[in-house]
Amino acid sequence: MFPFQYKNNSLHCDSVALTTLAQEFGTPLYVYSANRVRENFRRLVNAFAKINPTICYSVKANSNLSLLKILKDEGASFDIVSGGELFRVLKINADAERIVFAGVGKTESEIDFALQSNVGWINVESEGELIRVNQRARRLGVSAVVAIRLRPDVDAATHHHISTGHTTSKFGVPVSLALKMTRMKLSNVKIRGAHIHIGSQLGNPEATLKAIEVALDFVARANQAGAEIDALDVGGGFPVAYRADDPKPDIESFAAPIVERLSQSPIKNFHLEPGRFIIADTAALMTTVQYVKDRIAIVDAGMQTLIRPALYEAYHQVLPVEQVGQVSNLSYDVAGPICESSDFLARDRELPNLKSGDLLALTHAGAYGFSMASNYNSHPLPAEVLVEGERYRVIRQRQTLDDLIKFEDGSSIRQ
């Protein structure tokens, strides 16, 4: 069940009133439901059970150690895209051999870190990266297992900022180049997999099925020429309904035709890389109204706290934390404190008559919320709180003003 529900006209996360959390920890504040994290992961496992994939949670969606630990305990593996994310998952004692290292711009030091940590897979996205992985592996005296990320030239029919499988995308390589890469003489690399990921918030499975056909055809042609590819990484992008009336399919319906097709393929080793589906609806961002003017509610959260609306024109439902009196159905824009015209969290939302001090909650804020937050305008990063039933605890302390300048050297400033 969706964790944010009204009880006695007060919005709760599971059994904890959000007003209690705001009073104790202040705002802006990210609030997560541990039970919802587990529920989403288990739904995904069940939806794809017939092909028994290795489910690698996409750490970039939200990298808080406490959330990663919950998922590890549920049996998740991890999909990472940087040395920093590798550092994080190793800190929770994740099994390195079940880590997939993706990303289009891996540095030599990141590749070395991955090889020395014995990560299970490296997804390479260019001929130059494949050569570099081989060179670094040879230097370290190890063998690297890699998958080639294909650019299947499939239109994901999603927002252009989160579409990654089309012809002009920076991600992956065309099939013709991938076939050439499988024929390269590489002493310290084993090409064992094909990887596809065509974008996020996919409206239906049709584009993914088209990309799968491209990948399976590539594997057949490569293996006929002498390659030994026995794994397919299908990526992620599974849809999340941010709006109450969003027509996105449930994960069971989305997975069914994909599972049916893959269960008929000669490949039996599959990876999935879900992030948003697992973590998006587990969290709400709490914020306090500071001023109201001309039907604009100015709050203490903004694009520095949740950049998705400004960056992607993304939608988050805005709920009053307390349902007091009769709903006025007034239309408000919700704006942040940042000195940028794009700093709006929501536009044209029907809300009660707002005043300074009122609390609002933006739902479905778990994915690409805190992980994309910044210190722009020198705002400290918000705190994060994890709720488990009737209990709660801080899983990230709010930054202080001293934290903002902790690594800066002001010794040369003239007084």
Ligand code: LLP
Contents of the next structure:
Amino acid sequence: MFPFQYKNNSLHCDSVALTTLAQEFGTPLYVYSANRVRENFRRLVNAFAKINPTICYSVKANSNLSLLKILKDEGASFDIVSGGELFRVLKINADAERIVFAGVGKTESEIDFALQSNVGWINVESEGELIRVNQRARRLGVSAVVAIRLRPDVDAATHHHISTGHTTSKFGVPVSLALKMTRMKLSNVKIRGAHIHIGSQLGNPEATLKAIEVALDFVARANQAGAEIDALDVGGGFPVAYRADDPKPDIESFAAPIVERLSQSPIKNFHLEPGRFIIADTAALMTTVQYVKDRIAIVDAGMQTLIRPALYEAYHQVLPVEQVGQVSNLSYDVAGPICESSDFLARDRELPNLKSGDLLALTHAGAYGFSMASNYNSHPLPAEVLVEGERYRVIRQRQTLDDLIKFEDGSSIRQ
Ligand code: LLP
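What would the structure be for the form predicted in complex with the ligand, rather than the form predicted on its own?
Once more the chain from above appears, this time first in line as the rest of the complex follows.
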């Protein structure tokens, strides 16, 4: 069940009143439901059960260690894109052999870190990267298992900033180059997989199905010529309905035709890399109204806390934490404190008459919320709280002002 519900006109996360959390920890505050994380993961497992994929949670969506631990305990593996994300998943003792290391710009030291940690799969995105992985593996005396990320030349039905499968995208390689890569003589690399990820927040499964055909055709041609590819990584991108009337398909109908197609392919080893679907609706961002001018509510969260509306014109539902009696609903824009005209969290929303001190909650803020937060305008990063039914605990402390200048040399300034 969606974890943010009203009880006695007061918005709760599971059994905990959000007002209690705001009083105890202040705002801006990210509040997560542990149960919802588990529920979403299990739903995904069931939707794809017929092909029994390794589900590699995409750490970039939200990399908090406590959330990663919940997913690990559920049986998830991880999709990482940097040495930093590898460091995080190793901290929770993730099974390295099941990790997929994706990303378009892996450095030598990141590749070494992955090879030394026995990361199971490296998804390579260019010829140069394949050569580099081979060189580093030879130096370290190990053998690397890789998948080639294809650029299948399909256009995903999504926002252009999060579409990745078209010809001019910086991600992956065209099939012709991928075929050439499978024929290269590489002493310390085994090319065992094909990888596709055509975008995030996909509107329907059509483009994914097209990309799967491209990938299966590539595998057949490569294997005919002597390659030994037996795995397919289908990427992530599964949609989330951010608003009640969002026509996005649910995960079961999105998965069904994909599962059907894949279960008829000769490949039996599948990876998925879902981020958003698992974590988006598990969290709300709580914020306090500071000022109301004209029809703009200025709040204490902003693009430094949740950049999605400013960056992608993304929609997050805004709910009043306390539903007060009879008020005429007015239309408000909700803006942050940052000195940028684009610093809006929501536009034109019907809300009760707002005043300074009122609490608001932006829902579906779990994916690419905290993980994209910044210190812009020298705002400390917000705290994160995890709710477990009736209990709750801080899973990330609010940054302090001292944290802001921790890595700067303040000594010379004071002299
Ligand atoms: N695999 C690869 C190779 C990816 O690049 C991504 C996301 C995923 C998996 C996970 O995709 P998901 O299941 O979460 O859609 N910041 C944007 C989304 C950027 C997605 C980047 N790559 C947003 O807030 O909408």
